[in-house]
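Taking the form predicted on its own, here's one chain by itself in structure tokens.
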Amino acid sequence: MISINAALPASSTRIAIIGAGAVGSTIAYATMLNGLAHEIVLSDVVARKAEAEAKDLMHGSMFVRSVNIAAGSLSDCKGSAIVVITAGAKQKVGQTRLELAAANTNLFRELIPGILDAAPEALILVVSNPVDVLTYVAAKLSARPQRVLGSGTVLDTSRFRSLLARRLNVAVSNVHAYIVGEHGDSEVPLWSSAQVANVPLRSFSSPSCLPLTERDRREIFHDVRDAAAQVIAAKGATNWAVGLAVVRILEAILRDEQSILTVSSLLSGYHGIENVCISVPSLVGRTGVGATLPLPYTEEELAALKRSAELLRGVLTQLGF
């Protein structure tokens, strides 16, 4: 391992990030800014890339809390509290996340055993796409599903809330609404439980904003669902918002917040959904994913969530899981 700063005490928090591309390096940067870890290990199949990113981040260490930045291999994940996986084939223009499934599943067959050998007690946070499929693959290959979670629709939920806030002319912190299901084309907006400052969205209005129309809803959801494709078409990758979303999950874990986040995890008996990783509002803390939130669903929303789960189950079956 190439260490950039001096050694740290044994009590320090180490986070390992596998994949030092646009997403992995942005997660490292956001982690530094938030002061969540004393040590960050970057690993990439192109070692020189990880070394360069670590060095570049180190050059800004004067402006953040004390942190050790290192570039290393899978074996250098040893002692990590959390291993974040961003490695894998990138989504190309016009390509769906599910089309990445086979190639990235093969990669995970190599990665997961190496991570477990180095850091058997670490939580594994999957960010690589298709995140729900790969979260399931990681859970099964590790044989410890309770220690594996995916970034799921945390980013989609943020997109949803930010677009609603802009349309309604209110602060995004006052908007409470969720995207559930697949992090992809079959994701589901939960309009029925959406609120603005405890006021149901369906009846919310203000002097500067009329209630949402059905057309408004369609346009907002279209922009949420297709956001990644729009950004990828323009600049080749998404990285900033997903980096912030992942660090929000890391924060909830490391600070044992028991925050409600739409992470992807293995569901069993959730409204009849079994044996698939999918995103629903869940408590997230130091041990990973806890209880799921018993949100009320309309019949239409629940049917859409089950279709999303069936789609993912079909992909997993094709992959041999």
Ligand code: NAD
Contents of the next structure:
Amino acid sequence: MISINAALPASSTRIAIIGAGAVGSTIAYATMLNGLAHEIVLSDVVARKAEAEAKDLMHGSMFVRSVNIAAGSLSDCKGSAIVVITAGAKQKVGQTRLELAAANTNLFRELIPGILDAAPEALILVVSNPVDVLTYVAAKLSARPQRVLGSGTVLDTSRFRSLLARRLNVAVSNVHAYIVGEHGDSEVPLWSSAQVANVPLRSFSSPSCLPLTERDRREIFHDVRDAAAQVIAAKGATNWAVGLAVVRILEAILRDEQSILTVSSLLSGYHGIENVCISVPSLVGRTGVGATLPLPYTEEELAALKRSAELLRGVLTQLGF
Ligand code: NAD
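Having seen the form predicted on its own, the form predicted in complex with this ligand:
Now the full complex is given, and it begins with the chain already shown.
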């Protein structure tokens, strides 16, 4: 077992990851490559799994910026700036994320008090699915919703931008477009505000590509929405892109960037949406989620976002929240 560094200086950054499965260990790997943390603590109910992942990662430490990777228990979250939760059941082939809600809510009832005991000052970043439901559950169980956020549709937004970039034959960094709503089947693509290098997407064309047709849009959105199901059917899990998406959020927090990311957070009064965690473009920095941005939605987009919120509220009500 690799030990937790009890003597870590106060200015050092510890990140704890609960759940050392496909997603948790990929987040640890991406965090290590990025050089964001001085210490990464992996914890799993199957202790030898966390220990083996920590060892395997530690064996590569010669090639990255100095970092200690340790396996530990929930109490070893102590002193963490951020606790990332990836523990729990994952989708099986043909299952929706929402079908995991009851099992993973029960798991969170056990996990959250232990995390709060060990690391009362930490931000909690929820990745386990259904991420919006569990972000709400964590926010309520912790009684400090402002310290809890979910990875939400940061991943879906990246999927959206990469597919658009490939279709338009431009660099993904020139594409600005968001997916909002549930990280799941009711998510909403914001076509009306999408831009490529300051040109509205609807009128963008270049010598190497024609403007998008209605059919292109439909196919791109279906590929975004169904991406996880397609990857899970072929390899059993999604891990690489979510690993990068989560590290992007960690980076925005730890560097106090005030970056605009579509994380999931508790909304109250956002275009009339109340008492649900869902993704909308939000400022992310050292204290977690700051202001949410009131984008110029079309009536249709706003209606779809509200339907997505109502769907999630319905699931939460069934779960007793
Ligand atoms: P996995 O089965 O590989 O790993 C889950 C891990 O959680 C396992 O190692 C398991 O032992 C551990 N675990 C279970 N109960 C625990 C507990 N009480 N304490 C600590 N660890 C515990 O699954 P995965 O592919 O890593 O996916 C993990 C979660 O992330 C799933 O809910 C999945 O749907 C979700 N996910 C979310 C996104 C996103 O964008 N939000 C993307 C991909 C996957």
